[in-house]
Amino acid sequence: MPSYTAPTKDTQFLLQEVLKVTEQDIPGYEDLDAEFTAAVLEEAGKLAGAVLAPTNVVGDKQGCTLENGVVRTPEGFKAAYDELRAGGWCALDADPEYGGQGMPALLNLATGEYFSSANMAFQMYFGLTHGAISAIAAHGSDAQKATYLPQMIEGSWSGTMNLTEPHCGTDLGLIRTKAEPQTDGSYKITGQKIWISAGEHDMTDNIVHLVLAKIPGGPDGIKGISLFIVPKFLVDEDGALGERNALSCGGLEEKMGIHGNATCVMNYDGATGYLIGEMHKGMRAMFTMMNEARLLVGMQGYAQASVAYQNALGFAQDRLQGRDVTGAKNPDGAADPIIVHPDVRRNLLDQKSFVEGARAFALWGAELIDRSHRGGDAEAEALISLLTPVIKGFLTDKGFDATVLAQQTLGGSGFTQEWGLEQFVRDARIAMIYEGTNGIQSLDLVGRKLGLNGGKTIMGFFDMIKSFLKENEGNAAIKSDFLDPLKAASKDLQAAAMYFMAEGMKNPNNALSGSYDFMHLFGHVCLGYMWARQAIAAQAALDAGASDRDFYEAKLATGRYYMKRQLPATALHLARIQSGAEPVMTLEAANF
């Protein structure tokens, strides 16, 4: 049986001492002092490991049903979502107004991290409605905000997102569900959606579905797409709940992983719908749902990777085979236990490195969507669109890629249900798929973020590490180890860049048979980054005389194991992409 436990103490590390929040600029930052961002993280953590971490197992055995149109959620499900609604944790981040905390972003994503590596079918509830109160507080009416966010927010409900259907997914511009005016200014919905999470469950008084459908007469493709609100339950005039509308959970789909949360097929009969946004903008309006779901999804890639250490680490502390070459570590044994032997701490190293240095990453991203939203800063704004795909992308392929090594890390016992470790292989591998495939995420790094603004916001990123770089050039302890591979590391992504710029107007297959490469490259380099601001904050805690010694000098000890390790391989991506479209692009299609 897996177990878990919050790491609160790095996330603290990284709040305090790598970004510093107290000192940032950012209006609501200057109430996260040491001891109050503790106080939540110690109640999150506790929530997630006695709470959420023992549903896990159950949730995936169990899974979701569906009879006579009810899905029932797996046993302890409600339970523990009824304490985690009663504790404020649905939306941390949300209006004060409609009885949000109004507490930052970076707060949301820290907890949200353990809530999701204790159970991650059981966050995404949580996570698609954060994503729903977010669309609607962009792009509602004050009355469409005064009807939906306060239960929503309070948690009593629940909200989706409708994008999917059965002939079409990524080209939503094919979607034929249809919105029919009336005349009380409300719409008749009709279609079908299918992979809806959380389209139906018994856990929340009202679902209130954000659908996107086409109103007749309307432009052709994705710029005809409207969106609206489709609640299960019509709301009254007086907030209550009336009747039932016309729409019904037509299935359950029979998945890899996250047994416990439901994905539904989503039938809508002329169901009563609210336009949200203007008419014919609805991707506008779903954009601010998606962007954030893509950063969320970027968190399950790391939350399910640390879980996965957190056990296999343990495993390897405990389980007797062989002896170390140098000589016998537990002499009184049988035999040592693995971690001596140095293709496991390789395993480990890999998944530790990635894991600290990917909750960092986020986190800074955390940091400028906050920047953005709360301070009004569009530079942030930019960066972060830039960053949101590779965050996506890099940190869920990595993440899946980190919980198969803690499989790995088990032998054979990791093939067995009895360690866990296959569950969190096998829930970790959706977010490499929903929200944007990672392909798609490429694309849309190569194909639209890096002309954003003209090309001025990656030159910004590029002028960003070398102002890094030059500030901190005198600090002779972290040079050699951090500030030179991140440098070669960033003249690596530079290059590919310019090849996209050089080669890309000659050939567009140039650049989109190299943007899964570049997507990784630049990843490596934005945990190349966190690992040297960590790298900084470490050394300089351990100057001062901390008293925590262990702590900082096996941060350092992992940053240069990343830095060594990992981030040369921006080099292999660099040689991929300059090698353009031919190898890629000459076998006939009749061929393969």
Given for the second form:
There are 2 protein chains.
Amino acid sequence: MPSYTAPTKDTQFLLQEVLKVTEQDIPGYEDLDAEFTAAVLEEAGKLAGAVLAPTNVVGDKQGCTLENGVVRTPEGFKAAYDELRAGGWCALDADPEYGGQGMPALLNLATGEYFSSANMAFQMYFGLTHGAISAIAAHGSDAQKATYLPQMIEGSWSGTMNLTEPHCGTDLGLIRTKAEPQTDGSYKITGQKIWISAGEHDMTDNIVHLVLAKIPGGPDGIKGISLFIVPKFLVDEDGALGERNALSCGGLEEKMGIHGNATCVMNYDGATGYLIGEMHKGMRAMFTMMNEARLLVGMQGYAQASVAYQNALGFAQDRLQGRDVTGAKNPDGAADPIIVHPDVRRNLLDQKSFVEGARAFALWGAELIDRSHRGGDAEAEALISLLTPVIKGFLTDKGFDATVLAQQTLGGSGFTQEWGLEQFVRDARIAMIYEGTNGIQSLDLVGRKLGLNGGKTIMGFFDMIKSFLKENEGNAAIKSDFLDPLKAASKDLQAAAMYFMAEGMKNPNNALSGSYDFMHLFGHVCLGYMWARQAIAAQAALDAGASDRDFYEAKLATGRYYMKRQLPATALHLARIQSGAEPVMTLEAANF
Amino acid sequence: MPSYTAPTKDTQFLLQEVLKVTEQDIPGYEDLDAEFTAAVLEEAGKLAGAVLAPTNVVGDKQGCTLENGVVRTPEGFKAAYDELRAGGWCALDADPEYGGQGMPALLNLATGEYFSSANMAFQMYFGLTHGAISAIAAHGSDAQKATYLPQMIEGSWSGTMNLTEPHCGTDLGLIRTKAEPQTDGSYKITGQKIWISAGEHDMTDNIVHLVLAKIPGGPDGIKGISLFIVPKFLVDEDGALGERNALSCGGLEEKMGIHGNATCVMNYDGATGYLIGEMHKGMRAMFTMMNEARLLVGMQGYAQASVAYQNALGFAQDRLQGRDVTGAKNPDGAADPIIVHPDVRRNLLDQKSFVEGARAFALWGAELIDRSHRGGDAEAEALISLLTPVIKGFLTDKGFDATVLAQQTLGGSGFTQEWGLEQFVRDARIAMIYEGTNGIQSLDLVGRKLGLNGGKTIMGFFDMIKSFLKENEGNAAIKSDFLDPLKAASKDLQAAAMYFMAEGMKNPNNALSGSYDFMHLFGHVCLGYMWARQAIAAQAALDAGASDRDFYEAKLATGRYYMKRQLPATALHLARIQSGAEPVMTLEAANF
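Given the form predicted on its own, state the structure of the form predicted together with a further copy of the same chain.
What follows is the entire complex, opening with the chain shown before.
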């Protein structure tokens, strides 16, 4: 059975020493002093380890069941849910006007990681409600906000997102679910939605479905889509639960992982729905909350990698096999712990350097969201829009890979259910697919985000790296190990962007054929940047005579590993990108 | 539900046009004319598709059960087993003296791929028996051969390999299972073995366990290990089954995949065993059959990738989402099939170029085994020893990655059990672990195989590539697309080997820290070499006016993709290798 201890020390280091939150000019950040963030992280970590983690294996084994339209979650889920709800963890960053704690998105992400590591299938129930809250808060009328937000924020009601239909997922312009206007201003919603996470379950009194549908007579395709609130139980004027709406769970999906989360077929049979935001502007409403939702999915990638790494590390420190080739490290034992072997260390360091780099990257992303939402900073808004597909795509791809590496650390035990590593692999796999597949993320990045503000945003990113390098060029302790490789990697990224600009004009497939590699190239540069920032902070702490030298030395060693052994991947991605459309497009579809 | 059609045409191309089997000076190969191999491949393909493939999903869902010591395999396994057994497919390449078909290892591998694609968990029952047959054939006494081989080859008895114990897998020197000599020359075997694939099941009348154990008083560690035959039912002098031996299945492992194969805890409680080969030379006996066993595991890697690719391709050709950015390809439909999108093609071509390159590489490996075993060619023996860890490690790593890519092609459907892609991922995962983890393969490669014959074998490999490049340098059609990139990749491999020689002397960790990257670098060079050979054959067929131009054009396009977009990975692996031990070894074990 795997165990989980929240990495509060690392998060605290990132918040206080790397991001230096209290020095940031972002409303609300002035409260984030070290004592406060430490207390929040400790409390979340305790709940994650003691309350949630024990439900993870049972959730996987039991899964959810559907009987007579009722979905039951696994043993212990409801009790754990109530405990987290009571602590106000459901929507830490929600608006205090509706009962939220009003904390920055940064802390919601930081603590969300722990819950996700402890039980990803469970944390999704929160995550989806969070997305629905954001949509209603951003686009709902005052009456809608008053009706739905307090209960959703308090956690007694949950939320869902209904996009996919059997014949379309990515191409939402094809959806068929109909919304017929009624004389009272409401709509009758009819259609079938699939893969609805938390579509039906037994943990809350009501479920607020947000449903994409088409109002007859509207424009074709993506421009004719509207967004509706369709509650499981209608809500009376006094806020009490009224009659059951005409919607039901028609089936549960059997999946590779996240068995504790109910993935539902949802049937809407003339259900009562309420338009949210403008008619035919449903996609715009969806998009506004995507940055945050995709950031949270990116987080799931490294959250699974983090817990998998912890367990792989424990195994590597305990398991005795073979001897250190340079001399026994455990001469009194039958063999040395396998962590002495270079290839086991290589495996562990691939995991560790990813997890810590990814955590830093995502927290920086959350800071940008706060800077944009709380500070009204348009540049930060543009930058996080640019980075969002990278955070989602790169961190979930690499996060999954890291869980596979962790499984490998255990050898045969990694393949058994008993040790639990294989569950992390199966659970992590979905994050590469949902909230827009990673292929779609790469298209969003190259097709939409690179051209944002006429290319000013990506140029701004390059300028930021350049300024960072310049500001720190006098820091001899980190120059050759961190700044020089970051500079080289950033040049590869610029060369790739230049290639797209020059060749994508001639043939868009020259850009699209390299989109996935570009997303990974970009991800490496971001992790390289965050490792350089961590190295500067760690070196500063050491120079200042910090007592916990081991922690800071480990930071530097792990960062050096990333710069030496992971970052050089940028050259490979650039080579692939520069090979252009020809290798990808030549083969006729019929001859594959 | 996934489907499977054996890629007989591709195999036939490799055998007849790339390897040109009838032109090889290997005993038995003179019979392998096109008509004969086509007939064998067709028949195997038919059985794989029609008989085995339908048992794959049910095998995964039902798994094996243990009740009162009896293990039951999933529905349909026994019937399928009997059908394949009747066709003589259990041990196609076994010695005719004991009832085998006497075919080359090449055909066993070629057809084994189809069975593995159709149902990997099932094919393992054959695979393990095959390994046990090889061990008895190579090291057993004449009496032992006569007693066990005919029934094992005929398939009425199966075989197993018992190595791992709870406290040791890789480090077999630590095993505790005891073998106490009896006055009649037999031994009493006592101990527990774990992860014994096909350790107990209901498909054969007897199970012949090969068990590693220590005879008391022998040398410590790996040098004191002997190998024993321990049959489930003792065999009378007349060959009839006698009393039940004192061994039993103590439990089944719950695993991530290959649920149809019973992974057993085996308890030996003073069971009667018979020494096979020399006392204390058990490891040597194990090693002699490892090349073949590891080749077969490497095959499992691309076999799963092959069936996963087929199903991903079918989905990509059917699923309508979005439009070709250069103009609609299916204007009358609601959208274009997703195979029009560059990133979907990138994904599919990664899979296809791996599967076809891997198949070629493994078949060439089987040819080397035949050249060594049948032709007594010591150079071929050395070369396949060198290549074996590459075949096992690289093909199973990349094969698993390819199943993950195939799953991604399907988006959300790839995560559901209904479409079956996720099973291929879960099944493929084990091949990276068993028969020596891939980390161990890389140590075998760098620590043992590079120095084989004082380095002559690896130098011979480089000479072979050099001669190949020289012989074909006049082939203008393939020079720049195939030969030049192969030359560059081969240089990277040589540079890595040189680095190991120079720096490994100073500190062995400089070599061991790069072993995994070296295995992958080597794998890419081998696939690049096999793609160049395929390209030459395809170009020759086109030049000769072959009627099936689409097939040969597709070969060239797929090969070009590999050379342009996969082969450049060699530079990244070299960069990592040349970063040496420092990044890997600096961090103290306690500070991870």
